[in-house]
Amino acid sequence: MTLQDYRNDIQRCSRCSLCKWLPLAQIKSWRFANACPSMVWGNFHAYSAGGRMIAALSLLDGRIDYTDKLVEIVYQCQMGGACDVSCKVNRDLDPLEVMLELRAKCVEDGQVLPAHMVMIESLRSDDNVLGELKAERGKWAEDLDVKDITKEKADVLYFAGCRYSFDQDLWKIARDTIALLKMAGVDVGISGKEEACCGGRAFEIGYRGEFTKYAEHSIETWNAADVRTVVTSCSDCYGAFKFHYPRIGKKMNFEVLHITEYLDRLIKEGRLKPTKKVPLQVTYHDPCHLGRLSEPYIPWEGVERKVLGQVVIKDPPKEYRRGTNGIYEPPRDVLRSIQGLELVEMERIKEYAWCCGAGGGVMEAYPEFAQWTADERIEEAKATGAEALVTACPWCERSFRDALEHNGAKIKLYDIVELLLEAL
């Protein structure tokens, strides 16, 4: 698809501003009623999904040209998709797809950010977006008794992803994950230093060629290794595997699960039995890519026509991503399985969750905006009275860790894996 393919969606945007807020029925207070971090941060309509639709149409029609401010507006967005979910409460439009195509057009036209170029150069040279050496990728798993699927077969591949592979503050979580899987008797293996980026970040910032290269590499490698199941702890990777990979048309002969889905399955099968009490009141943050952005890709081929010259229909009917089929209950069920642990919810949860701030290249290009977004979520977590904020994504954890170090908020931060291991 290209930006031109979404012209009808762009023209049908009524500039109603619903993309800026939670749907009315979901609003519990004025304080946490916003859906779009970019809009609140930029404080001008241009920073909303509707504003970017206007800009996209003007570019297509040649009414405007690129400026530094326009490029900033395009990229100062985490691409978390809350606007898309709110829009679809009333309209069957795809504002997130429009914004993705707008970024792809920017890249095609050479309108890129220096910070994003650094990411892409790192990807091209060392197969990761963090500027780290490829040879260092497997260090997180040193001394672990775990199979290497490049040398021997394993039923389950654990895919760590770039952040867990290189962020030493988070290595323990990846190592704890392997420990949990082995405790459950899972035949698990890793790719070590041969693992490569999922390509999801490249897709989000508009570099389609790089994304396709890494998606094809991953699918071909895992099919050849005869892996039955790919399990990842990274929500960004999971979202890429579930939604973006199928779009390139390569057959995937393996099941994809997020670690919270797999742990929930292992607990319900009796292979993991959390019996120790963990007396803690927690609130859970839904990562964007594990929640609303993880809905499986559903291809559609059909025609669009108008009934009575007015009502637009898709023939056959098109299934839209509305965020409702994301991974919401498995992580909560894992938490509920832990004795003594009490889960209290924030106001914005599941498909309406507020972003952690790390996505869409914002952490790299606009760190102050990323930190502000994380601060907002931490304030929402604190408002529940919970002792701890829990999530299931390394990018969210990195964003929240950085924010907590900066703002000094008195709330603990955990990964679900850490709490489950403590309960065994």
The other form holds:
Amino acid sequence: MTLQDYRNDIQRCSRCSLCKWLPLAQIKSWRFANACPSMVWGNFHAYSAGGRMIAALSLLDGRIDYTDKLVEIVYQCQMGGACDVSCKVNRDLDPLEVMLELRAKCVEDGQVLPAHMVMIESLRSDDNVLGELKAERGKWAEDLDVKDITKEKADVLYFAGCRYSFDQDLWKIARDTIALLKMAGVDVGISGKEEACCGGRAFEIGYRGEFTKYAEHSIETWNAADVRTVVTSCSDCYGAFKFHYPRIGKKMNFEVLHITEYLDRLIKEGRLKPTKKVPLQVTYHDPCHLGRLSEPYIPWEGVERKVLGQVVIKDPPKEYRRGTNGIYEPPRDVLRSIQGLELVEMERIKEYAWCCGAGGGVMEAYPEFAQWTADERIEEAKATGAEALVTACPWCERSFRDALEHNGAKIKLYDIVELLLEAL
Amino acid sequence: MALRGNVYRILEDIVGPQNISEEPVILDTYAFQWLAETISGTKFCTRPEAVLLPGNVEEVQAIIKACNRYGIRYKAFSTGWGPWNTVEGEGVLQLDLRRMNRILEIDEKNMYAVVEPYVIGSQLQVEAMRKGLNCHLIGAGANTSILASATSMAGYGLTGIFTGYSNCNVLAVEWVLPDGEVLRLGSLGSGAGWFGGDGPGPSLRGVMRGMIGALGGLGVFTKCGVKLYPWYGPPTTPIEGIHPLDGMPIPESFRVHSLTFPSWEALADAVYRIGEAEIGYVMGRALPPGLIPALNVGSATEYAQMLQLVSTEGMMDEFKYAIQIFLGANSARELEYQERALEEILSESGGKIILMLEEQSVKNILFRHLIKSEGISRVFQLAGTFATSLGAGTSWDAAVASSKFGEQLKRKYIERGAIADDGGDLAWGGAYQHGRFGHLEEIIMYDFQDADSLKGADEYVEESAQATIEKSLGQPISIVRGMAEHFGPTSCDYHIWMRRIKKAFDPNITADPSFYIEPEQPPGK
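Can you give me the structure for the form predicted in complex with the partner chain, which would complement the form predicted on its own we have just seen?
Below is the entire complex, every chain and molecule, led by the chain shown above.
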């Protein structure tokens, strides 16, 4: 669907501002009542999902033209989708889809950010969004005894993603992951330097052509290689596989699992037995792309029809993604399986989680905003009294690391994989 | 017309460059509104000249003084939902008060809170509940500003039987008058804190807000005290289940029932009895027949299917003369008294408990909806938008009379196909302050993108408003411009007093009067 296709929906926004807040019944305090980082940062209504829908309508109607401010409003958002969950409590609207389409229109009309162009240039030349050389992609796994899936078959393909492949600070987590899988006896392989970006970030920042190219590449390559299971530790990639890949309509002959789902399965099957105590009180940050944004895409084609005089229904009925089918329990179950470890929850969790700040091209284009968003989450984590903040995404990890380095907050930071390995 | 360069710079110096904007994209997001189509024929009302985000009373005061100096109009809003928040005419500034968002105090002992404009109902409620207290939330939703509802707008919600309504809950107020002076009303005016709205200190509540509020036309309210009430539940309120079937477990200290009666008259009498017995924590028509299907559905499509199902099976009849009531108490004996009193009232009025809504999960959903005030926005979901009218806003008897008329009137528009066929009865509201005040507004749902539907909705609002005069049905809740002019002559000429207040308090007419009252009588009136 194009932006124009959402026109009726856009006009039905009532400017209620519910997209700015957690669903009202989920609000637990004054301090952590907000759902939308962009709105708190930007303050003008235009920075909310409702505001962006209005901006889209103004643009479609020719009431406004492109300006630097409009482009900033469009892109100063992590596209984390908390607004979408809140809006849908009582409405049949899709604000996140509208915002994605608005970005696609901006790109189509040549309204792009220099920082995003750098990402796309890097994607075009080196198959990653981080400005790194393709030849360096497999270095994170050098000297690891792991199969190269381009040369031999394996039961499971481990997909590292751009961030784990190139962010040296995080290589240990990817390597720990391989170690865990091997401890469980999993026949695992990687693509090394032949791995390419999932394309998810390109989709989020509006570059549909690039996204389609990389999605097709991944699906065709893995189908051709008869890959049965793809496991990734990157929540962004996982979200792309689940939420965006189905949009191109190519059949995926493989199962995609996030590492937390797979580890949870391995623990429950008795193939991993965390027996060592890890005495630590932790709080878990739900990555947007593993939570509400991993809920599978639900295709819909149909028309609006009137019943009961003026009640507007979708024909055939449209099923709405409300964030409830994200991956929430597997990471928590992994943590609960670790003896001595105590999990305490933040106020905004699961489909209502506050973003880490990194997504939607914000970390690259608006680093100060990204860091502030992470600071907010760290404050929320500290408010639980936990000693450590745990996450399951390299983008969240990067964002929190940067924020902690800057703000000096006294809280430890882990990926779930690190804690599980410590418990084995 | 852009602000003259020096004026923009003066305003920018007051709020800082990041808190003022003339960007068309930003301005349009303040012109777009619910019901805008009834004013302009599009989703956009007038664009403000600029939007400012003041951060404190000093900045508000400085902006208003600058406006008086340079002859610029302004209008402030808090959460800004509804067309009355928009500006009218060229060159008007919009003040968005969202940076003023603190709960300044919760006085547990004296049971009041002090808030800034952008504190929403949910925020104050959860903080109050931690201290065993609760606040009044309006039916429009807990996403609205506590201060705006208390100082500037009508404010009714279904805890009203216990908590009263916003008009009566406002205590001391910090008010930046239209000329830029700061007036401290009530106990604040004598330096005695926030506990009293009417003294010791100046008592100008009637001037400040009257019945409906000045809707931004009489300066800017920057802080206010509001009453708090006992909360008999736990300090935190967990939500269980998956949306739309998520509910709030009902604490031991509460009972939740839906009641049905044999007639409007029996219902009306029972409600008065409930008020007299001083029982009830929530009471009113939260689920008029047309909203019953919306209780646990996730989309308009599911609503339509459910409505057809319940209509076919005759289930709607049970809700024709129905209300919801929550009993709440701080002791088992008090709760027992309330239950026994309710039993007696039901017995004497021929009422009964609706058994199909006694299922625990349904009651939990209802408890969440009404305690948290988050359900009514469903009326946007079904046809795209809604409008409301009638309501009475006086006695409960008048509210019932208004509802009976509303159903008849709606039927005509339903049969014409102009509005959604919700069964005809969507009269929402209740009796507040133990029955001393009543309100039942008749809601219609319509598709504003359909010209016939929009026309029908306009006509319904107009016809219902006219009928309130002809049939003495009280003041309608439909917010239309010129309302005071329209209804004043039937209500002690209150519009003349409003005009005098406007002129006295705002000699330069800088506070946008468009939804309050024009300072001069329109020609021909």
